[in-house]
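Below, in structure tokens: the form predicted on its own, a single chain.
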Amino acid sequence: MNSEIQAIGLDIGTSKVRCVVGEPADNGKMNVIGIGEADSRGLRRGIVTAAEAVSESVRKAVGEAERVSGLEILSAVVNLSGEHFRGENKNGVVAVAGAGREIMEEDVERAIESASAMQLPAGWEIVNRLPQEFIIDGQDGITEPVGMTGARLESLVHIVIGPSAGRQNLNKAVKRAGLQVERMMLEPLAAAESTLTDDDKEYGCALVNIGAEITSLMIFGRGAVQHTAVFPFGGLHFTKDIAVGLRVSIQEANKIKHRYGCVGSFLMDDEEKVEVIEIMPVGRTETRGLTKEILCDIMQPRAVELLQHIAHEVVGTQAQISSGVILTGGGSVARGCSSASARGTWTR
């Protein structure tokens, strides 16, 4: 397989593992020529808990993608997520050492390294270094300093840190499945690349990626990442609430959520509210009915709680999000989720 033509993405989530094969199209976009999906096993809140189970899920997803695309997949870009990731804004300063005070790539790298010189908790590592802007002799807002002239170069960098074991165990699980890891990419960054425009990043927005068990928040402004946070809740919490509230199995609760779920009662008219759903409680041999309004009453409080957590985090950063909030991830497709966020302090 020619890696310069095909691009392979492997999304290892708590609920599903997906492999996507793409190739460039004539219009500058990408054609998806293969996709594979498998139920995820061996992960909890984005962290590997059983490496062989993860490897088996990866094999199934990759095998399906190979059959659809007709290609042999040897390596992939893998998503990196976890509930313990956090971001910090740091700055570093260096003297320009180049001839004629012209800033070189080496100067930029030294400035970023200076900003990255931070004390880490035991067992933690820097996952990503995301430059925000550079300041040359007091002049700020510079994004491409190479080739400019100055004596003092300052870098403002967003540093994402996390436990090193999480990345290492995921890397081993993928290799055990017979794949090489081309590189690992932070999941919220990957979501941003696929959903945000340059204007969104420039004027300010909050990207909320709602997965099965974790939700990530990444705030952009002035064209760069300004804040990162991860919360230990997601779409699976809706499923568990339904299972407990209706006394049904997790599998049945998941089906009910996808078929009939709504987190905003304001979206349903009076006729829909009294519409009856047939469910099969655990330990019973006959179905019983409940109205869609009751199901909404179970799901809506969890949606409000989730969105309030995100809202408090956004407000606490005092960030300007002129482009609003963008919801991504499987948990965001619940009916009324985007409407619920828009009815609060957020808009798209």
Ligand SMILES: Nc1ncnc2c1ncn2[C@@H]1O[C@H](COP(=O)(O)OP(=O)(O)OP(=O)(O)O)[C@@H](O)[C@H]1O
Contents of the next structure:
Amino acid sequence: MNSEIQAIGLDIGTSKVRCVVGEPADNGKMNVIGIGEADSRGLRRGIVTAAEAVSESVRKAVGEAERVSGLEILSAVVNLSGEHFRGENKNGVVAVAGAGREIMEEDVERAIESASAMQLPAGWEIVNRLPQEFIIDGQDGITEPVGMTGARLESLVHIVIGPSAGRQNLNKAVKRAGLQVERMMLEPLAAAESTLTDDDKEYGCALVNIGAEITSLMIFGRGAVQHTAVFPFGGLHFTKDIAVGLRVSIQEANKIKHRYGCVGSFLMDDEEKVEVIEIMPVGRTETRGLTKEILCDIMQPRAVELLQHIAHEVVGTQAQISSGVILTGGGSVARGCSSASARGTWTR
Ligand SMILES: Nc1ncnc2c1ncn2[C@@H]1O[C@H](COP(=O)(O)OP(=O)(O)OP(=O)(O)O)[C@@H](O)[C@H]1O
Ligand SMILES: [Mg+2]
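Given the form predicted on its own above, what does the protein look like in the form predicted together with the named molecule?
Let us now look at the entire complex, which starts with that chain.
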């Protein structure tokens, strides 16, 4: 395999592990030439809880991607997720001392480093330093300071921090599966790469990735990340609500959710509301019927709760999100999710 021209992405999620093989296309984009998917084991809320089980899921997903693409996969870019990540906005300042006070790459690095000086909880590390803008002698809004002239260089940086053990354990689990980790990429950043346009990032948007057990939120504005938050909520919570509410197994609840689920009763007309679906309760041998409206009554409050958390963060940061809220992740596929969010406190 020529690793220079292939791009391998490995998304280790709480419900699925997915491996995607890409090849550059003539138009500057990527052609997907192989996908492998396996049920995920050994993770809770994005954190490794059983390394060998994670390795086994990785082996299965990668093996399938190899068969489909016809390539041997030796390394991959791996997503980094978990419920503990959080972002903070920091600023740093350095004096520019070089000849003619021309700002060099090293000055920019020092300015970012100076913004990164912070007290971390024990066992935590800086996962990403994402520059927002630079200020040279009071002139703000500068995105590429190298080569400019000035005496004082200030940096505004969004710093994402998280527990280092989470990253190390994920790294070990991938290596155990026989794969090198080319680089780790924060999950919401990877989601942003695949879903947002430059305009979305520039004019402002909230990217919400609803997974199985966690939902990440990243707010963009002026071309940079302005806020990061992760909530321990996801599609699995809907499944559990259905399982408890209808007294069915988790597998049956998942099937019902995927086939008939809806989180916005306003999307159903009167006829659909009374449509009957058949479910198989736990310990029974015969199905029983219930209306679609009852299923929606179980799912809707959870969707409202999740969207309220997101609205609270967006309002709290006073972010201008002219490009609106952009939903991604398996949980966002639930019927009515995007309509319900558009009806919330924001508009797209
Ligand atoms: N059509 C659908 N309707 C409702 N929910 C769906 C649908 N398709 C997928 N989901 C839900 O999406 C969730 C999985 O999403 P995703 O694959 O993004 O999660 P993950 O990346 O494995 O997990 P995480 O990001 O939380 O670690 C599951 O709860 C699944 O039931
Ligand atoms: Mg995910």
